[in-house]
Structures are given as structure tokens and as C-alpha cells.
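There is one chain below, alone, in C-alpha cells, taken in the form predicted alone.
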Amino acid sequence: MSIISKIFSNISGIVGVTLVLIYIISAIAAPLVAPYNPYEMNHINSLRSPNSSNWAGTDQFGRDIFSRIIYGARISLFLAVTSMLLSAVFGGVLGAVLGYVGGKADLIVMRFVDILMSFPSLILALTLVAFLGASLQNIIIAIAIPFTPVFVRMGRSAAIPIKEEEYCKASKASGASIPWIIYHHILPNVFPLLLTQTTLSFSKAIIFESSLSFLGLGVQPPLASWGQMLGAGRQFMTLAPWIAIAPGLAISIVVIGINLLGDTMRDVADPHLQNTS
């Protein structure tokens, strides 16, 4: 049985994927699917309420927040997969080089990795936006620096005891260089579980950013944000209350939704729970 199939026979998976098609095709599809211009401003419909015309409500300038809520899932979706890829690439590379080749280098990162690990993830990302500045390109580099540590660990504890096999002594005694082995036999291992830690760290990569632009720290107006949508209503919650529960909701579906793909990909790909299933 193939590990899609797998997925689609648990109904967590299934739901899982449904939410999170549902968001990237959001995403990806903005301009189609937004019925309104997310930036355009309507004093005259400011503040209104739910309705047949807008279906989330409009925000304080009259824009639609439905449309908002849509171009905002673009920016979290940009945001979370070029980081995640960033500290999973970097990261797991990194670890298996480690794992491999040990010696005082290993030791010398590992120490370094502790350290960042011993801060908090959210304040260190915090700390690095504020001293960065609040660009799009600052704040990738903010959210991937946390999680590089988690990648780092993992590459590193899986390459250990894949360099013990037979075939990758064999590699090394036919005359293989390092970089050769580490590319052939240690990699296309590893991958797997960093492909399962991305996708688990993904949910936390968007709460991330939702927490920078609710801080103000994060993607800047005019650009939508849910970060930024809930912040700004946070002085409306008694006038038009829905300004911050729609984006609220959306960040709850998409991280429950990615959670639950996560846990799904992790249970089909760990051996041990399979065994015990």
C-alpha cells in the first residue's frame, strides 16, 4: 500500500488534506477566487456586518474581509513554505554532514545548535525581526532560524546510523568521496524524516507569522496578513467583532488541517507505529 493510499484510508488524513488543498488552491488562486479587490477602500460600507454581498463582513475602510482573508492565506502560505524550506534544506543537509563525518566540527555546531535551542522559538524570532527590520525577506530568515535547530538534530541522529551500514562502508571502501556517499546513501534516508518534521513545523510557521504581523513585526499594510487582520480588530471586538474572528477561524482551520496531515504522515511513515497498529 502506497503512502497517499494510506493517508486517504485514515479519515484525520483525509480531512487533513481536504483543509489544506483547500488553502493552497486559495492561495494560489487569489485573483480567482477573491470576489473583491482585498485593497480596495469603501467608506461607505465600513463596519457592516455578515451578509449576502460580503460574506465575512467588511473592516473599518469598507474592504471586503472575505477577499482579505484570501490574499492573506497567499502571504502565509509564501512565508511558511520558503521558510520551512529554508531551515529543512539548510538544516537537514547540515545534520547529515554532521552525522557523517562527526569529529570537532560536529561538536562545534551541535554546541552552537543547543544554544539557539535554548531560547525560546518565538521570542528568538521575535528578537531577529525586530533587529532585521520587517521586510518579507527578514521575516523568512526570522521564522527559518528557529526551526533550523529541529532539522539540524534530526539529519544529524538519522545519518549516525545509516553510515554503520554495510552498503555505506562498502561505499567508502570501494573509494567513494564523502560528499558522494552522503548524496547517494544518507540524503535519500533522511529525506523522508525531514519531509514529516516540514510538514509538522509548517502549522507553527504560519502562527509564527500570524504572531510577528499581530505584533506589528510582520508583513506590513497594504499587504493582507491574518496576523494583521486579528491585531487591527482588536479595537472593534465590541462594534463589528467579526474584523478579528474571521481571520481568527482562518488560521485555526489551515493549522488543525496541517496538524492533522502531519500526524497522519508521521504515523505512516514511523515503522514502530505501524508494527503496533
Given for the second form:
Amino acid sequence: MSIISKIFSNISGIVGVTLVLIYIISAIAAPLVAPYNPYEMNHINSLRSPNSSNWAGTDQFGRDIFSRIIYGARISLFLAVTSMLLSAVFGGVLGAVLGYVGGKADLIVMRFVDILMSFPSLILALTLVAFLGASLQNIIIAIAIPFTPVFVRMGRSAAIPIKEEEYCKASKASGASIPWIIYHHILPNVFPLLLTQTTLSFSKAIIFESSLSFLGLGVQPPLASWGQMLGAGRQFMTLAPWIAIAPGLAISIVVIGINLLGDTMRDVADPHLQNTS
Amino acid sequence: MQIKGLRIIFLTLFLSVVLTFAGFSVNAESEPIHGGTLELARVDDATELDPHTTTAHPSRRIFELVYSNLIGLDADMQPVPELAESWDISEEGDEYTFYLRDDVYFHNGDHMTSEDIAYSIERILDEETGAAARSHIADIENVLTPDDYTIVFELKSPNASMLLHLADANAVIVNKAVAEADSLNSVENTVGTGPFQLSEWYPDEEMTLIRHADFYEEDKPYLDEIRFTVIPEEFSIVAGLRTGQTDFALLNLPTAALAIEEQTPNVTLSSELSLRWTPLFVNTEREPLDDIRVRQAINYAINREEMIASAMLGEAEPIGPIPSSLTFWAYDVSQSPFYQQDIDRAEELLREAGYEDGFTISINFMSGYEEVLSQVQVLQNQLEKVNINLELNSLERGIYIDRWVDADFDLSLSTNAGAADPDFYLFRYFHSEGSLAFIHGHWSNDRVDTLLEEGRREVDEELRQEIYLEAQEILIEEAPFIWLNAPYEYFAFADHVKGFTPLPTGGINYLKDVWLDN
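Next up, the form predicted together with the partner chain, please; the one we just looked at was the form predicted alone.
In what comes next, the whole complex appears, and the chain from above leads the way.
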């Protein structure tokens, strides 16, 4: 059975894939899907409750909330993908190298990683953004850094046992360089683990971005971000609850979707679980 | 004789019956009752307690209740007696004589005399103190105390705003003996003559004020106790008002005010047009804002009504250099062409200035203030229509203030504290020697300099009004700042809270008149 069909043989896999697909499609095709321009203010239309022309209502500036949710998917997907790639590639490779090379470098770098891990990650991200300023690039860095230690540890712990394998020792004995061994023997073995970890961290990254934006330190207006919409909607909770409900729902649905998909993928990819089933 | 006597008895009986019933109905409506604790909620706590040096609003609210001034202000910002029963101003306007009450006692029992007042004024004038009100009353040259209940100020030159400045919460009268012995920045040393006495303070949690039994106004205050509770979220305060946990609240957010107005019966919302003001601070030293045509174009591109309607939910008024809450001094901006949105005119001016393709500038503002963020977004949207791209710089409070003080911005937007005096809004910023003239990059105008100097000296109200109106007209045209709007001060109180008079300063001095009808 191929991995794809295994995922689809499972109800939570189907739901997860569907939700994630909806998320990705609306993010990529936002201009086609969104009924209105998400940035256009129309003051006459302000604070409309959900109706046939504005499915999720309008905010205080008369902007269509549904369109803003669609465009918000774009921002959240972009930020989550880039920051996860950054931390997975950087962290995974660093971990693999440290695991293989070992010695003093390993000792020193891992202590840094421990320090980084002991920091509450949201506080770390907040400090970084406050320090660097809230541009998109800095937000990516601020999300990537707190996530990197997990990947470093994962890469390292996967590399250590492989180092002792016969084929690895054989390559070394026949004079292969360290980069060659890491590239041909270590990384291919580390990769599947990193992929699963990336899916699992992905939903956290989305929540991270939303939290930063909610606190006003993430994505800056006029760009639409779910967290920022939620933050702005908070003060309208009693007057116009739909402003906060829509982005809140969007965040939860996407996070549930990704988590379901991630769980299914782990079940499918993990050889131990495979044997027992 | 006998008939007449009977008649009198009858009449007396009749009247007493009528008056008794009348008394009942009056009692239910307006006869104050003593006693009870007022639960007051607000977002911020006091910072420090020295009344002469602490300018933070939350602290000033406490000074208003704990201390007294020589004179006070009524709801129309007119001087009323406080420690001084009456006063005389010499014809030249350079000598003020105050006749004091002889029945004023401090919270510690000390009798207040002109010595305490002379000491307080001198403490403010002493540069060492670093008092906030120093520059405002610096025209006082000599303080004389001919007897225990008379005090005379001799001024270097007439100063039309002197009475207003003396009524400020940072110009209160302190106890000489206490202040000479120790710092005033503690609960024990907060010894005033005001209607309430500070009894306990748990910073960032709550503060308790108790009734001052020897308060000089007879019968007052009616409340036994006021408990200030800090609740950082305005919507939690609204919820508290709804459940009856809070009797009285100080609010800032238009959304919180609307939630009370529309969804909270049994709670009265009082909105007073505030003395606070929201301008666009403009750095006239930076390109392209150094060009007056660009500044005027921005003025024409802005639609203030639209901005207020959506960003402030209608809860603000457009203003000129002096906010409209100072009715007498404020320039009527509805007559000004610069206050009518005119995109064509804006584009024409930008073309003349050589910016027909537009440009990008940035705006600094403090993060965490929803109404500020909303205004900035509307501004961005409106300026886009004339090809001005506005970059938003949301800054943490401390960083925002640092950049403001360094004049390190293109545009900067914040809501600022005000005062009941026209000079406060103009001289510091727009006189070429003004202490804050660096903010707009030393824009200056000789005529404005002359007018602002005359405005300080002119004692005749009508003439002084003309002076300030002319100055404002020039300022609006030259646009060293671009004035946007003034918000409201919100006081929300449960229906059983009676007798409160709100002030445009946001002051709560009149809690001394408040009583609970439980």
C-alpha cells in the first residue's frame, strides 16, 4: 500500500487532508476565491453582521471579513512554511553534523541549544520581534529560532546510532570525507524524522504567528493576519462578535486539520507502529 | 386673637404635614445620604505619590481627592473657591491676593495656614523639586504672607492663565511640616486637606481612600470609603459594572463606552469631550514634509469625519490646535478649507511640489492601543488615494517615547494630555523658544511668536481670544502638526451613584459630592 492510500484509508487522514487542502488552495488562489478586496475600506458598510453579501460580516472599517480570512490564510501559510523550512533545514543539518562529529563542538553547541530550549518559546519570539522590529522577515526569524532546538536534537539523536552502523564505518575506512558521509548516509536517515516533526511543528508555527499578531507584534496592517484580526475583534466581542469569531474558527480548523494529518502521517511513516498493526 | 392663633396652629400643622410628605419625595430624589463604599475600577494604577512631580494621570486622579488647591474648577472650567474663599487681582494683573478659609485641617490634624501655601508654591517654583507645574507658574516672583489667612503673589508680568494653573492637580497644597521632614512619595506622607485620605495601597491591585472627617466643606464627603481597583481590561470593567461588582469606572475605549450605552441598563455613561488631543506630529525637517505644500496636501487628503466614524466609532470630534472642549478658545474647524477633504486639491499641491508620483513615509505609534491602530489604518487608506504610501511603525511604549523625544520620525500619532488653558497647547510647541519646539523640527513663524507672547500677557478675555484664534488659523495653514481629533472622557456609574459632576480634564474632584442611594 502506498503512503497516500494509507492516509486515505483512515477517517482522520481524510478529514486532515481535506482541511489542509482547503487551507492551501484558498491561500494560493486567494485573489480568485475572495469575493472582495480585503484591504478596501468602505465606511458605510462598517460592522455589518454576517449576511448574503458579506458571509462573515464586516469589520469596523467595512472590510469584508471572509475575504480577509482568505488572504489571512496566505500570510499564515507563507510564514509557517518559510519559518519551518528555515528551522528544519538549519536545525536538522546542524544536528546531523554535531551527532556525527561529536567532541567539543557538539558539547558546546548543545549547551547553547539547551539554553535556548529552557526559554519559554513565545517569550523568546516576542523578545526577538520587539528587538528586531515587526517586518515579515523578522517574524520568520522570530518564529524559526524557538523551533530550531527541537530539530537540532532530533537530527543529532538520529545521527549518533547511524555513525556506529557497519556501512558508515566502511565508508569512513575506505577514506570518504566527513561531508560525503553526512550527505550520503546520515541525512537520508534523518530526513523522514524531520518531515514528521515539521508537520507536527507546523500547526504550532501557525498558532505562534497568530499569537504574535494578536499581541500587535506580528504581521502589521494593512496585511490581514488571523491573529491580528482576532486581536482587533476582541474589543468588539459584545458589539460585533463575528469579527473575532471568524478568525478564531479559521485558526482552530486549520490547526485541527494539520494535527490530524500529522498524526496519520506519523502512524503511516513510523516502522514500529507499522509492525504492530 | 384666638381665631388667629388657631389659624396659625392649623396652618403650621398643615404645612408640616405637606412638608413631611414633600420631604419624603425630595429625600428619595436628592437628599444625600452618608456612608458606604464606592467601588471604583480603572485600567491603570497610580505610579508615584509626590503630587508636584508625578504627572501620570492615574496618580493625578488620587491627588484630586486627597489634596486641595487654592482654587478649583467647575464643570465649565471656571474658577471656584477651594482653600481660598475669595481672591482679588490687581488692575495690572500682576498681583493676586487670596483670602483663605480658617477652618482647613490636614489629614494628620494640622491646621492649614498661609505658611503651607507659601511653602507649596515655593516648592513648585524651586528647580530642585522638578515640579511639573513650575514653568506654568514661573511668573510668580514673590510670595507674601501678610497674615495666617492671606497670601499674595507678585508676578513678574501679568499671566492670564495663572488661576487655571493654580487649579491643576500638580499644583496642590502640601503640608509644610511633613514635606520638610521627608519625601512625599509614600502613603504615610500623603497628607492633604482634601475630602479623602489615602489609607492603603497595594500597587497594581488596589488603593483605599477613607473619608476625611474634618474636611472643610460642611457635611462632605458623603462616602465613607472609595476603593480603587486596577482591572487592566476595559471589558472586564464593563462586566464588573454589569454584575454590580463595580459602582464607578474610568474608561477610555469607545467600544467599552458603546457596550455600556447599548447593552448595560442600570449604568449611566457620562461622556465629556476631553482635553486630550490626537494630532499627527510632523517632522518638518525631513523631506518631503519640509515642503508646506506636502503638509497641506496631507491635510486635504484626510477625511476626519470618516476617520472618527470608523476608527473611533463616532466617539470623537475634529479639532484644531486647541481642542473643542475649550469652547471659548477653540478655532471652529468646520469653517476651515483645510478640514474639507479635497483629493483634487491635494493632488494639485503634490504635483506643484514635484511629488506627483507620490512617496513613502512612515508613521510611529504605540502598540497595544486599538483606537490608535484603527486611526492609523484609516489614515493609511486615505493617504493611499493621493499616492502617499504610509508605512506603519508599531512601537513598544518606551521606544515610542524615546523616538518622539529624539524627534526621530516622519509622522507620529498619539493621544496626548491636555489642560484647561489655551497656552498649554501652543506655546511649548510653536513658539520658537518653546520647550517642545524640537518635536516638529523647529518650524517657526514670527507672527505666531508675537501672538503667543501677547496671549500670555493679555488679561482681557475677548482680546486674548482673538489672539489665539489668529494663531490657530496660521498654524492650521502652515501645518507644523496636522490636528485630527479629540476623544471623550468616559465615566460610567451604576444608577445608585448620585451627584457626580464630570470634568473635561477627566478629573474626579467631584466625587466629594457623590453619595450612594442603596
